[in-house]
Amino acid sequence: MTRGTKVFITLLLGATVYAGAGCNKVQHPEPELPTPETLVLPNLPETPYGYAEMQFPEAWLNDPALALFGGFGETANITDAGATLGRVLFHDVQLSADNTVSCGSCHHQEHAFADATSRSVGISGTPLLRNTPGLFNLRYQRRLFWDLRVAGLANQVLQPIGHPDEMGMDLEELADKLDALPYYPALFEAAFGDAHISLDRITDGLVQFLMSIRSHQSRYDEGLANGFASFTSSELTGKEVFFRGDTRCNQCHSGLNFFSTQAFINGLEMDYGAVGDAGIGELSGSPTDDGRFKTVSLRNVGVTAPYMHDGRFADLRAVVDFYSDNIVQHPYLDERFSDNGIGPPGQEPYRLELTETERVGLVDFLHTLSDTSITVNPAFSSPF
């Protein structure tokens, strides 16, 4: 399959478009070749790690909303030598012309591979636009980043190396960069049978290891096994106001993964446009799509802070009272944030007055979706 080699000025899961793309060529700096006393070999298992054992569990394959939205997402033939390569890729600097950044600078694994910074800084030192999201679950996305613009991992993996502010690398030097380096043409063989590295291969390699990243060991999920016998007061009561119809949290966030495939306008602002940033609006230039973003998943939504397309909150707390209290006007705002939750859209927003206790235990409730197991894998850490 012939993946995005022509597209690749985007950047990172939540990114934006280049504005200087145009139709020329864009510059990349030349890619610096590492010195022996520069590089750093990865340290891999003998034994390669599990990757194509790794399973959802039945009950997320039963599930109404992934059985629904999963059909729109992407499988992958997950080997334990694809997965492997794709590991040694997303963690590697030298996919990047200065060898300085990799995937792995921006999605960092205790952060559920989200970023802890608002916006994140690459090769050329300056901020993205939009927040760094977390990987995990991708089997049940199909269209990425914040403004959907891509259909498809494959479709995405090679957009950040290309991109100039991101990790600026020619992606048509990047096969033959690789190839001289010693430990790829051995990693490419184990995982397609021959040394030959190309593009193709790159995006493959990638896509299987980020495909391995699964999300359901929460003590959520402990709590659906056992009735939520271990959950404390604060965490049921924040439960009963997640899943409560007034509040319609799990309108947006439903199914056992918390998301939607929709994009929503979620009242951050009246005109988001001219806040610099109108989300599909930028690349439909329609008005009912300003400010319309990614429904993220709220898995992990514990450990990947800050909050929102543009990291404008620092803890879950502000999401919280934001929702509760502060949701502005707008001409399109989605109907599910207005009184009646029904009828069309750019109603008066809702004003849920949460007490003190509803808020706390909403946030204690929230940090139960946290699975730390992806956080401390090492199938899943860098090599180098």
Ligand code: HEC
Second form
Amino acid sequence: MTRGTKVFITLLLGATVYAGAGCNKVQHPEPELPTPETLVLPNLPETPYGYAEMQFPEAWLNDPALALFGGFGETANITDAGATLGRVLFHDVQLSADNTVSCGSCHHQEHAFADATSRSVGISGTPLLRNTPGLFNLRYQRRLFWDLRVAGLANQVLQPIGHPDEMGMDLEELADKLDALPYYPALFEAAFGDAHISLDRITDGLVQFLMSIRSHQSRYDEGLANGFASFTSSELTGKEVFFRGDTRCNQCHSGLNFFSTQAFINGLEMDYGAVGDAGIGELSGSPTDDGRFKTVSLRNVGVTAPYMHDGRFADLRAVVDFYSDNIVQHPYLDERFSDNGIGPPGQEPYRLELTETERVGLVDFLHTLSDTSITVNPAFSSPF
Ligand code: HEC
Ligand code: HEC
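Okay, that is the form predicted on its own; can I get the form predicted in complex with this ligand now?
So here's everything in the complex, that chain up top.
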């Protein structure tokens, strides 16, 4: 295919993306190409890592809470070469307009691909509105973002690249920019059979990489297999508190993934809109959605501080103290936070008044959900 045709196809795809987003086209700076002196090449293993063989265990496939999402599209078709391409794309600053920001600049592997700051900063220097969430077990995330505004990972991954505050790249220029870098044509060829670079293929590579980050090998999972024989007494106390009827933690953070596809109001504010972010309420305009946010997975929560959509809590102890003593009455506060746990929303919040031992235990228990098989796995690390 000639270069001219390729540009034409890229333009067409770009147009579809913008039309789909239904928004005005943002002005982007001209993408900068690196000079040979500044260009860093990816360092990849001779034999690709075995992404295709990474699978969820049987128990996950049979988990009733997860089975609910069985209807969610196809399992991503992951090949070793496709996910390798995705790994390079994910960690490559060349995907940003000025070659300074990659997905990995905000999504850090050691933090289960979350950021350690409450509001990440990208290319524009303007802090983003919300806390950067961890990225793992995305197979089960039918809708993405704290306000669930995007359905399906394939519809999400190009957005940060084009976002003026994140990576600021003109998507119409992206395929040509990658084509001009020495390492991409071969990576695309290995993944797709020929070296053509398109937004669809960039999307596919990123999705394959992200879908392969599966977190199911924590101390908690070991405990499930051996009757929690290696848990300390404090971790056992915390586990009991977490699953206990009065706290109802597991009624929202449920199943093996400790999450829900539903969004809830967990009583951080009386009026979220008034303090700047109503979550789903920003989209629906309905008071019943004021402060309704995604119920994020608690897996790896020990390494994803700070917490909540705005990163307001610096550590897990602050989160536990909040649920114990400080849930705020909100007109549509979820009923699980009332004394009885049932009835209409908006009831007076419970006051658990957990003991010191219970608080420490709950924090210790949450730490057992951390999984080094993703946080130090070279298959997910930056190749640059
Ligand atoms: C400048 C920081 C920044 C960069 C760069 C960035 N992200 Fe994010 N990412 C965020 C923030 C903040 C959110 C949450 C936004 C929201 O919910 O409104 C997010 C959310 C996500 C989510 C949704 C997760 C979920 O569970 O809902 C995915 C997936 C994701 N990012 C993937 C990527 C990919 C892929 C790239 C690179 C192409 C990338 N991000 C680049 C900050 C960043
Ligand atoms: C009614 C549903 C519900 C219940 C019950 C619930 N949570 Fe949550 N939890 C949420 C939602 C929704 C969020 C995100 C809220 C936000 O960011 O505005 C959240 C956030 C969190 C976070 C922060 C995660 C992160 O990555 O930022 C932790 C930790 C947490 N909950 C622990 C608990 C514990 C421990 C309990 C029991 C004491 C509990 N939750 C009970 C719905 C619930």
